[in-house]
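Take a look at this single chain in structure tokens; it is the form predicted alone.
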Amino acid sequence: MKARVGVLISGRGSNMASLVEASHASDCPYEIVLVISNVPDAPGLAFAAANGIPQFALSHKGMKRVEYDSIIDGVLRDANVEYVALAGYMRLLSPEFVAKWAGRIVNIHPALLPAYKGVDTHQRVLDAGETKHGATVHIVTAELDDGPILAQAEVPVFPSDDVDALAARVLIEEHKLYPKAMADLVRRR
């Protein structure tokens, strides 16, 4: 029996797609059973629909964070989700939500944590003159991009890099890293 994973997205959902594609392997210990978005027209929802995965979309605008997260928690629980994967979900989660899913909610971040928490990581790495960059999969805690690290992938930063080139190279690694880290987490439990 595969572990049931719900994925939260806000955009194109390319990391969600990598999780879905990996889940089709017979030895993968998880399956994606639900995709949720806070952006009702997020392109990733179309991918989920095309792959027969139920979706739920509700704009967070005009709602208090705790109220919105409570709705999302209910939708996840109604689908018997066991793990939550954030894949380009561009909202901070309430501490209450994180506590309910403690140890079972993961995120992928486009930087080598603990460095470069937050947004605009690629530009900040370039501005700092770093020679390496990458991605991190971590357990989500109430602190932004601060939970225990599950896995990392490193890429070189070339002198000729701009934000788009660096972001593209990191994204390739993200798509390999996230499914493996998710599978490892599920197998350990």
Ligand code: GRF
The other form holds:
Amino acid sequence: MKARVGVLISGRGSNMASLVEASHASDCPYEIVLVISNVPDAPGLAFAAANGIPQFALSHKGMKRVEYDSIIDGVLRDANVEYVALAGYMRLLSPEFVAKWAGRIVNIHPALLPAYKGVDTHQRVLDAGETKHGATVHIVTAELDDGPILAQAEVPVFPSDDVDALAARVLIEEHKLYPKAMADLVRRR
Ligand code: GRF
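Show the other one: the form predicted in complex with this ligand, since we just had the form predicted alone.
Starting with the chain above, the whole complex follows.
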């Protein structure tokens, strides 16, 4: 039996799509059984629909974080989800939610953590004149972009790079890194 994974998105959902594509391999130890978005018109939801994956979309606006997260928790549990993958989910999770899923929530962050936590990583990396950049998959804790690192991928930064060029180079690595890190985590259970 494949492990049941729920993915939380807020936007494009290309990392969610990479997890879905990888999950179709017969030797992949997980399947994506649910996609949740806090942005009801997130482009990634169309991919989920086209692939027959159940979705739940609900705006967080006007709701307390803990109240919103408890609804999400219920939806995940109703779908018998075992692991939660954050894929461009642009919201901090409440400590209560994180505690309930301890060790079973992962995130992908577009930087070589612990460097460059938070947003606008590509611009900040360029501004700092770094020569290396990349992506990190880590276990989610209550702190932003913190928690044990599961896997990293490095890319070079070229002097001619702008944000788009650098983001695209990192994203290619993200799409390989996330499915592999997810599979490794699930296999360890
Ligand atoms: C990715 O760069 C991911 O690392 C970051 O947000 C971006 C989401 O892209 N957390 P997508 O929605 O998966 O295409």
